[in-house]
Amino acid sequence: MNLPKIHSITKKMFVGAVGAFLLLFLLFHMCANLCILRHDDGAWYSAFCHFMGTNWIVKVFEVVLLGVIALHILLTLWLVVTNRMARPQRYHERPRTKTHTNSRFMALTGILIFVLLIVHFCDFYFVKLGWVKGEYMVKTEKLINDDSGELLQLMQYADRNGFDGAALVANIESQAEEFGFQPNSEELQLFIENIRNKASVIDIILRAEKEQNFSQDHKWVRHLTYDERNTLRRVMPESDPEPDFYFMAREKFKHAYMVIMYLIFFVVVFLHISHAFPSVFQTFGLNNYKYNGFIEVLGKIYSWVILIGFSAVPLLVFFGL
């Protein structure tokens, strides 16, 4: 196996740059996530997850995140693969070092990570991309707005008369006559088809209605099912519906193995970071015996509010609080 021929330390200072940047991130993403824990309907973590869904800089930037994500898994694997290479015999004896524990099983932390970074990925990234089904939103003004007024004409239609979408094209489709449309004609297929569109966005409107499938400021619908979104996307692309990441997080966490299941991956996290945070300030020269003890104390502040900050998400909203 024959692999790029690059100089360790260049390896190392690789990881440590990407990995300096990930822990910035954690640290971003934990301050997020405790959003959450307000009772305000999911007001303030929906506006952060709207913004961070919409704003395009933010969207060059889930790119790049996931591809330094990947570079630090590579790049990892590549040090750890040329490292065992150029040394194919192990040693008889563990030899006696300072070297930190959690820093031998850094590839096992680091791989328990990937794993458990994709189940994190098919609850809420995946969702947002559309290739794992959620629940989700859209602004109540997006759901409504129609400058020709026709919506609203066919909603009060079919508000007078009971009927729910298939019943108002079925309706109108029996009096195409009335309207001057020729039976079987094109013109008719395209007026028709326009009506169902609409009326597959009246149906959507009626069951908000019917279940009060809005936010306490009306702002959003919410509890879109998947169907009702690709529906959305396809009669009304301006109407842009988003995943409910509030209420998906909310509902996840309480059941009891979801929580479990997190914990170990914020434990995992812990015990890869508590061994990284160092690590860093060692890969760029930047600790000696003076900064030593502070950096170690600093690395384990670190690591313990990233545990307890991203752990409390999930415990508390199982305890209902």
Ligand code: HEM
Given for the second form:
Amino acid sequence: MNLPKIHSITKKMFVGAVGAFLLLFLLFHMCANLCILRHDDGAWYSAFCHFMGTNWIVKVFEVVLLGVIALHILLTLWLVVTNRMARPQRYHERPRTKTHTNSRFMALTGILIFVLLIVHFCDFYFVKLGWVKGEYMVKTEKLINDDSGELLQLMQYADRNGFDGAALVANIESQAEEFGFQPNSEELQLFIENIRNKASVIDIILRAEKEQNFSQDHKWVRHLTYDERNTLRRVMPESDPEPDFYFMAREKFKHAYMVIMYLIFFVVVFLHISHAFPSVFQTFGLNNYKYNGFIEVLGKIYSWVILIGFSAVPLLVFFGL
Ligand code: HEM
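Now show me the form predicted in complex with the ligand; what you just gave was the form predicted on its own.
Following is the full complex, with the preceding chain placed first.
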């Protein structure tokens, strides 16, 4: 295999820089997640996720972050492969040096993190991309106000007559000629199609009213299904439905198996970063005998803060606190 020749130290520096970026991301992600612990009906966490989902700088950051994770994995694999190619013949005796054990340990915990991260993405991030079904919410004002005001008129009409969406369509369809449409004309079809679309939104609003699916003083309409989210994206793209991560996280962590799986995830992350932290300093030559002890302690504090901060969310939610 012919891999481009880049000095091993340069590769290590890339891995280190990327690792440092990921370490900072973890701290940021952990702090944001602590908002899930607030009993505020998701006001803070939803506002944060809304900002994350709509701000274009964050969107660029997200692409950079996922690229950086992929780069981190590829560079590490590349380091392992090129180091092995530099010594194709294995040692007769297994080396027992600290560095060797460390790199095997980092590879193992790295693989585990990758697998658990995919599971984590299936729980949350892929829901945002629409690849996995979840629960969604939409700002009430965006759902009720369409530009033409037609939706409001139809809703009042449906309300006065006790119609649901289907009954509303059937009623208007039967009176189409009274509205001045030729039977079977293209205009009539377009008119009916428009009413049908509006009626599907009316059904969503009616269900929300019946089940009291509102949060934060009616700011959001909650508990939208995947199909309802798709309907809104098609009929009212400006309504911009988004995943209800606050509710989803709180629901998931009511289950013991979820809590255990996430705790395993955090412990593996803890083990990985408590080794990675001093390595980053070593790679950039920022360690020396004088500061080694300090860097070790700082790494331990950092890893424990990450472990405790992340674990607090599933544990406290599970115990109803
Ligand atoms: C209690 C624990 C955690 C919860 C509740 C949680 C929740 C979430 C949520 C809701 C998202 C989607 C956010 C959005 O896209 O708007 C997300 C994304 C993500 N999470 Fe976590 N997470 C947890 C732990 C972790 C850990 C330990 C890691 C890394 C080892 C991690 C890495 C990521 C990454 C890389 C993304 C995608 C990038 C992003 O959208 O910010 N998460 N997480």
